[in-house]
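Take a look at this single chain in structure tokens; it is the form predicted on its own.
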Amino acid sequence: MDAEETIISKEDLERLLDVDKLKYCNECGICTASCAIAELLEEDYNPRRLLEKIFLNPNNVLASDELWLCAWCYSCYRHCPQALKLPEIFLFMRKSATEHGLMQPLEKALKKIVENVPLPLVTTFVCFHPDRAGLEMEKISEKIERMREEYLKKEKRKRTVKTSGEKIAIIGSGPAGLTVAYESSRKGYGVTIFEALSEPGGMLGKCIPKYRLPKHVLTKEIEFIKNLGVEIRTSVKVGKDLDFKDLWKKGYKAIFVGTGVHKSQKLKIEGRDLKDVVHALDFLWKVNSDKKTEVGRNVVVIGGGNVAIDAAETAIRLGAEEVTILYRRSKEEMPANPWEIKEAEHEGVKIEFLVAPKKILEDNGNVYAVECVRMQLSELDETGRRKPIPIVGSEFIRETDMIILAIGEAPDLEFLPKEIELNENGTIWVNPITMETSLRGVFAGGDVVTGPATVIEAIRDGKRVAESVENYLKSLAG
């Protein structure tokens, strides 16, 4: 690329960076402090610094590997006082880099991902999205596998692991649990994963649609972890088939809880138990399990998170003629990632904001419509959100023959010992630094602690836990 060549125009730059917002950026650092990738890669990635580089010299950024390291979790956007959409700024730059053949930076980025981010195949498909810049994922997948093999060979030659062979039990095989297993097994500990489902992967296999995470990619990732010496026992439900006392008796010195959020929240309206009303998690699990899944002609999805988006897009792909998401707040408050919302709309999903269901209507046991009411938002409350309030007399009927409920997910923690303290919202309380629960030797991370979050945030938790577990086991050895 000619150093004088202007790839990004001044007009594009001003529109892209949203200069009116950017001029009020006080470099508070919240975007970087909340970024899982900045924590995993440390000095190799800083979103605020990258944003500044784009403003000062966009051409140089096109040749930077940092451009390819954003994992699109939108944590920066959710926490930024100016609501700057850094992931979308970076995506625009990625597409420009691809159009001009600047692919060497991607190679460097993949190398950093392999060396620093557990589950590099899964995260590249689900989080980093090179395909959004027009690249072939299968070729990138092959590169990652080769890079990982070379990296681990080099690491094995230069490092000798010394531990006293303590065993760690991991409950749940989602991204957090797999990360703890990956890191701990490489440190020399014996690791066993206990998974209640018939297949490992947790929410990765249960709820992420195959068009986002192909099954063979997850299978390769899990096989790799098994080859590190990790034992994975499926169809084992802790609390039913064995309990914490059994784990301690079997010689496990530390336990990690990473069971995710597999319990659907209940919608408290008339008609919720009709046969044409399904929960999004059950719907996605059925589809991912290759079971025959029929969808209605006119589907309504109730909810506004990423699960609602996945359910809506899946319904479209299964042949629904019309899919509409009903969300009770505005687009700005919608918790789904903005890029997922755009993608769903591009696929043909309609979204109606400031609408809430009041009653599901049936005829001879079959859903034929949902009665809705329009909402308005109050002033900001103590939580910093605007409460949706029904508008009197605004009720209307929307026809539908299938309703998918995606109003939130919660952890199912009945199996935990009573000594483990929970937060008010039903998640597990942990020490924010060590990730240890109120019961000594028991750690937790991922969605079971944070509530529904992204894959990369669960992996970050897993790496924190693996380090804390190692320190804890060393303290036992004295």
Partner chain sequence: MSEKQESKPQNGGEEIRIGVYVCHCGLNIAGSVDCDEVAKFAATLPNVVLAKDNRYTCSDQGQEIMKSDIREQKLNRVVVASCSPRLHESTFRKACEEAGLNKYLFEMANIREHCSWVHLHDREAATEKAKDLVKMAVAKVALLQPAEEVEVPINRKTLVIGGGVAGIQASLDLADTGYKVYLVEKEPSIGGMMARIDKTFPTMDCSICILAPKMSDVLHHPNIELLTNSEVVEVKGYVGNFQAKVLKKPRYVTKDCSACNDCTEVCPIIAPNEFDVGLDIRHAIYTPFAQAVPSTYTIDMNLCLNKDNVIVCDKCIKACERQAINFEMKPENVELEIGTIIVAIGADVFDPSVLPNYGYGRHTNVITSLEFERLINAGGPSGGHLIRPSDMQVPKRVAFVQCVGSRTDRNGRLYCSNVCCMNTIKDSLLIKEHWPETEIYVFYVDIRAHGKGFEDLYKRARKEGVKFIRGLPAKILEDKKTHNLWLIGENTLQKELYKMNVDMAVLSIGLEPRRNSEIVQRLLTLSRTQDGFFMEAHPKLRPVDAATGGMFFAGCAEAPKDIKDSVTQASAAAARAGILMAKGKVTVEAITPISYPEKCKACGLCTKVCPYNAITLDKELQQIKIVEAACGGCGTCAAECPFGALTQSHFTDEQILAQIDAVTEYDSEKKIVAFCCNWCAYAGADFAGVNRMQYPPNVRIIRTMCSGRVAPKFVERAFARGASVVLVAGCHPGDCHYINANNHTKDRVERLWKKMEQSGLDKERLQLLWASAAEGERFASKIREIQTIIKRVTPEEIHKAKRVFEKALEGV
Second form
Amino acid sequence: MDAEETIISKEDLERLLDVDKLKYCNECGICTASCAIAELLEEDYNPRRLLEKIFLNPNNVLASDELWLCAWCYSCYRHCPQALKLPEIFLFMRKSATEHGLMQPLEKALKKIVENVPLPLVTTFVCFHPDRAGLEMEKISEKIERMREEYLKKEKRKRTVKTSGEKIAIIGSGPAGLTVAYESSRKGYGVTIFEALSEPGGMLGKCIPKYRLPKHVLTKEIEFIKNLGVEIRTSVKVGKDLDFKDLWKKGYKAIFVGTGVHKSQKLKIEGRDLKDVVHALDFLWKVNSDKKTEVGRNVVVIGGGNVAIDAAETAIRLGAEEVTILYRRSKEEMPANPWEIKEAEHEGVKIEFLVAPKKILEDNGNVYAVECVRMQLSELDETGRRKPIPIVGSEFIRETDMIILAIGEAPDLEFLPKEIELNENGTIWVNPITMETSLRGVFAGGDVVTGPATVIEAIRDGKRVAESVENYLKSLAG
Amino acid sequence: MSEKQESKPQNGGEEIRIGVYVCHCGLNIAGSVDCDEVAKFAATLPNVVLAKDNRYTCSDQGQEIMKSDIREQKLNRVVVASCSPRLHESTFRKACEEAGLNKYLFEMANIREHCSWVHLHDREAATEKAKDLVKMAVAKVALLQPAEEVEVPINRKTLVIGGGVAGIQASLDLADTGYKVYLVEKEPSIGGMMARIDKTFPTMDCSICILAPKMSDVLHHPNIELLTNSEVVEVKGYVGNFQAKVLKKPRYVTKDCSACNDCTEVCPIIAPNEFDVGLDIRHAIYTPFAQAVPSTYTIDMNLCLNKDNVIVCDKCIKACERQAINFEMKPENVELEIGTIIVAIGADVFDPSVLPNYGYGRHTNVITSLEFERLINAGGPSGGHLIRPSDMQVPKRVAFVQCVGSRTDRNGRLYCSNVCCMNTIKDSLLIKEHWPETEIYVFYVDIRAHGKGFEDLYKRARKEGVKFIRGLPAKILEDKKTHNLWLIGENTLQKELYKMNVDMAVLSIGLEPRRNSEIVQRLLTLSRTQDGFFMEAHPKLRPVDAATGGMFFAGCAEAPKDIKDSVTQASAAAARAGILMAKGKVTVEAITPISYPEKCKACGLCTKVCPYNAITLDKELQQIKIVEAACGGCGTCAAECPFGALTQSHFTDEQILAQIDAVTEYDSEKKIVAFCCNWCAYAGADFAGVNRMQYPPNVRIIRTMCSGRVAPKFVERAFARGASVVLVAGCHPGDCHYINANNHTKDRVERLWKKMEQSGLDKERLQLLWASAAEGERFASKIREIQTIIKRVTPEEIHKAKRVFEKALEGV
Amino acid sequence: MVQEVSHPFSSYLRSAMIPHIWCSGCGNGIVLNCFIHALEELQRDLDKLVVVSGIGCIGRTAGYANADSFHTTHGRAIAFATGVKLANPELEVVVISGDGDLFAIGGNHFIHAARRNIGVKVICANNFNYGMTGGQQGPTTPLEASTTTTPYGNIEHPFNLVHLAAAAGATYVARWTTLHVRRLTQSIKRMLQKEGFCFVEVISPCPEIFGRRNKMRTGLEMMEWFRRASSVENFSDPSKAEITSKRILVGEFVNVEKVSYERLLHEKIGQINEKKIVW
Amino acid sequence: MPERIRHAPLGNKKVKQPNAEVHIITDQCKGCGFCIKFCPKKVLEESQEINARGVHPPKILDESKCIICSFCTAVCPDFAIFVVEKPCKEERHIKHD
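With the form predicted on its own already on screen, would you show the form predicted together with the partner chain?
Below, the chain from earlier opens the complete complex, with every other chain and molecule after it.
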């Protein structure tokens, strides 16, 4: 487009830059280095460069497909020394582009996603979010399917896959596992996914609410992977039904562990075992598996991560009259993505900061209230966040009839052989470059390595693993 | 307004002849104020016999014009409308004196910081405001009285707080000049941060080798009294006449100690040595480092077993041949009489364990630059062998990460810490010197090599093969088995992601204000800038003076700086303190209270509010007595007196009321009458000007020394004259430059609020603001915020307030 | 299990007499311990040492120390010691006795020995009452303290022993509690190296007899009181060193040099024998 | 010095640490508890056993913590406890707690 033509006014831009402190950017590159998309699409996407372009001439950026490649994981914001909210700057630009009908760049971006990002359908829904710029998702998903067909046809023509015959076992069918399967099977390896649940998809199916990811989208994606020749064996729990030794014996040359985080952490307060106190993951799972789920009228969600937000929004959609999130630190420290918080607040979820539960009060086994205490923030701790300390004497009682606990999830790794080393927080330690665990031939990725994170980060891990597995198998072959 | 009003003879029949000078200040003022018009307007004001505008009133030429006008035109009052009186009042006062006019017959109108600079884009409004400011000054100056200043003798002794290189240099300079110096250091030894560093940049001198002789000079200088293990706990008095209390904590080892180390060898208690940042150990009886001054050992009572007066373990006592160990030592309170104070408390280093991505504290081989200094130092825990903590091996690949805790808005500091770039370059060369094969990577955002010889050193490092990579790592990951590290980031010049494998990573940590600077600030009633360092009186013209008279800054207390700058500043501070003391006396500004005994009812209220106990009540004579030398000049007594029996010289009720009347003469319903204390709020408004923070032009500032001077009747008068909003602004509670005088401000404003509420007035129309000298933005945004209040104040409201407060219109 | 290694002080004690008869929590054992410790550090020859004691619990010290010793009649320890010292000034004569023995019935002997500056070293274990005879009020019982003879609280002003000793002319005066074992040992050492009359007061717990009447049932509780109340100040004014429940001032009070009585006496005898002095 | 210490001391330093042997003459003890209470390193604790004199003598809780200050020896009224230093075979690496 014409560079002279001004679409974004100087005032708009200044407001944007000032609000988000763009003037403080030193171009240290930390945003790019922590961005999953910048790794998946290194040639095409670099948030730092994009930001710089906006700074220099925002109008030029509107015509760029780069604008549509941010996956909303907020990893850049979390790492940025100036706490710049890049995704929100990009959203502002996307909206401007949509308003002016500049859709050509989006087409280009989708093409790049289809060609380079595994699970393009799912990621477009839960990560790239063209809907937030006011676009219709159904049309876009049709477009993606068409593009993928074309692309595969073209690719088939280009190269003939040489089947090496080696087999890879994948434990867990979440986004990380599906990515490894997708990539490895395209490289010509035999892939089997072992899934403990009856449905494949991991967190995608289990916990991401349907209003974020419609079921048919996930089904399509999984069908597609199956069509690539991947075998998915559901209801098989490694550690119970078979173990690592069996896998080696069956001829699998490499194993990928992508079991995610499913163990809800326990809240150490009185009353946590009451029947109206549920864990967020269980709650979301129940809702997602179409079981009839009753919610209270006045629901309290405890926690501050994305899961807490999802649970709160789901509760509202199920008809709860009042949903309040209690978080023990302030908005600054909240691990949920700022945009998700904004959306939840928009949907009517109330968030109370600097409040921690002390005791759940019951009446005949029914929850009727939670005793809370107000917190204040003291100095920074090792997580870089300010530590909350209770304010003595600030206890108060908040009435509620249902409590959803979302205070963090941890992996359940009892099935692993002893040789695999873990980190202090219970996740699997891997070589950050090769994603190999301390046991040769065993790789890991996704939440089971990083702790609770986003879909795109799991996919990034999966892609890294697929490459490492290939290198590893080649080295085995000599 | 255009008609010349008739001059009325005042002040005992003397004819008032005012000269007004409107300064262009180049384009600084003239750029947004029509100075010519202001001068023309000034000429129409009562008693003004002459009004001129000129380019630079403060220039020699400008001053000469003023002087000859005073002589030839027989001016007996002068107004200069230019910059802040905090900058040039003394210049013009001196010019007046030289022309034979008493300097207290001069007044300034601040049309630069408070007008042209903050209303850059509204020439018309800025000009109107400038006129008002001149009118206020003219109204005040007509009522000014000549005054003589009291001279007070000065103590020719200096207290230097902090025994780092800055404190050492300042002490030596003053002591060599011939003044007595008390050097107070809270650690057992002087030396500070410089004693811990291995080499200094850019010359690569051995740090302790050049510092140790200075430390020893301090110890042996006949004019220096060294107080280590000591802390200043109280400072009273005023410039030239401070009284300080120093708490000298016991060492439990007497001066007989010969530093033979026999005691340390037998001491069974070990703990990490703070001097070596915990990389080495020390005993409960110890000396922090070999060259410590004084060399006398110290027993750390937090560690020693002999608590509560009971000697449990007597190993050191038995080992000490010279019987220098004395557990009966008690803390001592030392009282000092001093004339000047030099603050050289230095800086702290940033603690990077709050940055989870860098894994400091979790990954063994991630160390800070300070830890590196101790590792590479021959006197350090590894004897100068650069080893990595995990396996004691010499690392082959070392990464330096710059800007850790600096230039960040999150978990760190916004400013550049000034020394880290060069420090890293120096460190990289030190490695290259001993282990030339080592691969060194420096991850940076900008290399700031601005000083003399710095660029050469940078080039040398590049020549030696140190690799500089632009782009900071987003995270540092550790290999569990080898404890090697991966640095993951973007090379922002190549626009490529890197994954660098190294043996050790050094985090180049920034400098922070001392964690106890708040205490020091309160103790000495200083100001701090937003970054937390102490604020100088003027960044260009008085860079080492504190705003409080008789106090000076040296070294990192004022801002992060390297050794050379610290030493330079220390010598400057010593010179400034020396100048003050050489005069032998200080003049106390003639702003002390004036009493009218005939009105005094001997109620004693003034004695209660005086922060200096300078007013006493003689119950028998039913009279008050004012001790002028003890008076700090806040004027809170004058504000408190319900009978008008007290007023403050140079800030009399009449003068302030005249200013209020001048502001409210017309368009009062659109204006804000603001009372600002000289030290914080007025200076904060100046700061807003210097930084060109724009705010609406309808505020008129009346300067008082302290917000405690603002009597309720001033506020009432402003409302009675139809002012829309009144703002009272002072220092933050606890930061008052007159101990606690601003507590009374709060009480008075609260009383007024109550009265307004009871009378059905909108109490929001009286605003109270606490703003420090550094909080220009706070001041500016307050003025912006007040606009919404003004919008909702109806003419009826204004009228109602006029009625409620009409009593205040009576003459005084 | 480890009995083959013997206690380092066992050679200073008469093994047949040990264990001693003092109660659990009594401070007398600590006084003896510190005394022996000082002897050991000074490497003193036990054959040149005479321990003299009077009547009272602490009087048994004379029997426990493996040196030549006298267990004398009530109050007369200093009188016997004077005799020994004058007869053979080469001997180190140490009186270890109680507050009742030394300052009630023996008060006169004490002040005159101090006045004369006879080279006898006196260690007084002060337990504030007559412990052996059942806990009667004595010359050091603090005001308001409860004893068997003052069940409603003592109304007699007690002696301030360090003030008394200093006023009477002792060349070395110190006071410690049994908690201050290190400083006590050092004080005894210093005393043993001095020439004239020296006095060390040791505040000693008597939990069974004195403590239990004054809300301190065990030795530990009394030691805790010492820890709480004591403050160390060397060379402070002994006249201000009264003991109260709130404050026990400890430290060295006097350390001066003065020629001893026995030296002057023997010089005088020598001069007479050499006929330098004639009537 | 105001920095917070985050690194353990380097392991290259060896420090002579006392190697104590605490001897308790059990039957001589009268159970006053002074040694247990006043031990600065809390090496001792009261035992459950009853000795010949009918009291609970002290027993060793953690001999390695003993630094041989010998305060127990000095404060024992009954000459029932003493400490000797074992010949030190090797210098121990320092540990930072």
